[in-house]
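The form predicted alone is given below as one chain in structure tokens.
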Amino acid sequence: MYPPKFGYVIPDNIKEALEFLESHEDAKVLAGGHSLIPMLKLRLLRPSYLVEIRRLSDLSYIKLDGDTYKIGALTTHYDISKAKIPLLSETASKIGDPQVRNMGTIGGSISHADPAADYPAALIALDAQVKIISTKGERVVPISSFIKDIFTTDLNPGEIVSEIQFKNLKDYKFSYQKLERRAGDFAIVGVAVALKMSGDVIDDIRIGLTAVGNGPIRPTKAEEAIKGKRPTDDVLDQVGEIAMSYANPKADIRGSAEYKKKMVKVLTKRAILTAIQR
């Protein structure tokens, strides 16, 4: 299906882009296009203009500022996958296929807020913050409140995501486990884990779930169930059960709701064990 007619704007800088978006509230931002273009073709969106920001190099970077990673919104999945960023690089490497990873951007992905996207699981486990800019200034919100619902974010008209920030978790081990129908597909279930060991005891752990709710889920009670304990089979079973209780998936072509809930338990245990063994 062909998309509806729209105007096409290529701003020279961020200021120009923001000013245009402020004066055209139904305009949409185009970055990599892998989320937006399909919605245009299905005519789920009918913007008056597309504002292409991909050429704005000021929004493409990866920095370690002290103990904080700062990633520009236009940084591609490919660049993130090759940057050796704890947890996030592994997650980026499992997004789509090479074409998607070379064109898609982290800012575009989280702004689209697909409930089966990979990044949100990792970002919520990392306690990431999202920097939002407009002509009125900037604000920073946690990823947990930035993604509000299915395809719904905290972005107001005239605002765009400029940066993702999170602490560099030193001495942590990481794993992102993804269940998919075929390589490059959206997640049926995705589980991200960051944990810190002291001997054979887990001192701290962060768990993020994706594709089993209207947005990313942080099963905090599951984290509490294993902190300060050895990861025995009984403890891992308990953690998996608690994580599963947070899931509220919907049945679709990728599987039944019951199947997806059970896979949360399986992948939570697998992610923890994989991280420990690294």
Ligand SMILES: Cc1cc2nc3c(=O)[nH]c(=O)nc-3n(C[C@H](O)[C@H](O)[C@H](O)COP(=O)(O)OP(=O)(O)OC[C@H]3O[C@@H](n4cnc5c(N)ncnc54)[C@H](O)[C@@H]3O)c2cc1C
Contents of the next structure:
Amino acid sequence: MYPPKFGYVIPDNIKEALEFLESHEDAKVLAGGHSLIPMLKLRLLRPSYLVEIRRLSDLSYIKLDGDTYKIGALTTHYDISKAKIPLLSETASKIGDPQVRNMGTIGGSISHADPAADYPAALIALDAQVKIISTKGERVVPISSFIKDIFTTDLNPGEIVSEIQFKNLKDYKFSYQKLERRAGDFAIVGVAVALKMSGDVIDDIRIGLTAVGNGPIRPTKAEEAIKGKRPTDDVLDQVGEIAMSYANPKADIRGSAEYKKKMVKVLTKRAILTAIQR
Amino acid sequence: MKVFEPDQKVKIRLKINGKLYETEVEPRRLLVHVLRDLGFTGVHIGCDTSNCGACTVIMNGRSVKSCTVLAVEADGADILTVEGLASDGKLHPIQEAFWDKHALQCGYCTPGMIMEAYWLLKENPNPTEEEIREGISGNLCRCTGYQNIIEAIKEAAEKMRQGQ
Ligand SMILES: Cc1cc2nc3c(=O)[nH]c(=O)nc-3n(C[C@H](O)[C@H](O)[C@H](O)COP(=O)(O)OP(=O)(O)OC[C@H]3O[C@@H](n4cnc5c(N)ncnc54)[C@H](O)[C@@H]3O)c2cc1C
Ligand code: FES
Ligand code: FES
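Would you mind giving the form predicted together with this ligand, to go alongside the form predicted alone above?
Below is the whole assembly, all chains and molecules, this chain first.
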């Protein structure tokens, strides 16, 4: 399989990349290429130019600035998986397979906005913010409004993601539960949980769901149902039940809608119990 | 900034198994095709859809599926293919272990499997069986059932730790 013909641009810096994108609306940026190149091979896209940003090293970093994590858009899944970032590193380690993680980037993953992608579950639980830049300046939007629909984001022509930001959940325990048909596949259902205990009571909790809607879902009512309580079987059942009511999955090769919905309940409970036991 | 038009050939340089190569490619050309055209036919194309790992090579120290990398992107890169593993006529311990443990049948997946094992053992010289399984999860084998591949990687790990 060969990709269609396209021109190729190698900018020396981010400014040049943004200027080129501004004047060529049908150009696309190439980050890790692990969604873009397969789509090109299938001829699902025919961009005029690819603008190579992968090697712009000033967009590849992981910084802890005070209590805020700042992650450059071009940071690879591999680098994130090794960085011991609460919740996000575990999530990165479950994406695809080692070769995919060596090339794929976090900015590419959220810009591609596959409804079954792993990061969005963690990012919505972390209340992450997405920094977007263009020749006109920068703006910051929450992940919940950045991902608007299946494969659709808030990015306008000429804009790229430059950074992901979120508060470091220092005293939290966490777990990302990914149900897959086989190692390396996209999630059937993915549930990310971060929680803080105070004694045997759950003080705070954040839950993020992926692969069960058009974008990631934050089942806030499920969170409320367990805050300030001990995680007894009854409470966990109730939380799972409420989380499940937020899910609106579609049937596909990975399972029926009904199965996926039920799995939200199972995985939510499993994620909470796994987090507590850590 | 460099701008290449769709039909324009781009001159690229690749260091492959320690030797420098220069060639010209269209922007849409995939790394796997360029490597094969340069004679490195140990780099196999299995699925062409980024799934099977038969095309795995080491690029700048990390394993990649060369069917999912553009040749222009690899300009200036240091690449290791299965042809570069043996030295002075002596097989690499991973190659030897694949032989010893009968870790192949048709052999189609083998070069990719060996290159991924190479990266895995560089990252983690003493992997558990679980870590080996996860480590080769991007490489498909339709013949062996994986068991002997895992045995081979275990044996290679042990030999390499002993510095053989
Ligand atoms: C075999 C295989 C298995 C996979 N399994 C999983 C999985 O289990 N879970 C999962 O979550 N993902 C999976 N993926 C997808 C993988 O994580 C991709 O790396 C990711 O979706 C895209 O990141 P990228 O850096 O490769 O982006 P690219 O492919 O380079 O780009 C993707 C899209 O985003 C745009 N883009 C890239 N960077 C930016 C930016 N900074 N700003 C604006 N737009 C940008 C591009 O123009 C393009 O439209 C898999 C991929 C493969 C090939
Ligand atoms: S040929 Fe590259 S992954 Fe199958
Ligand atoms: S030995 Fe035949 S595919 Fe692995």
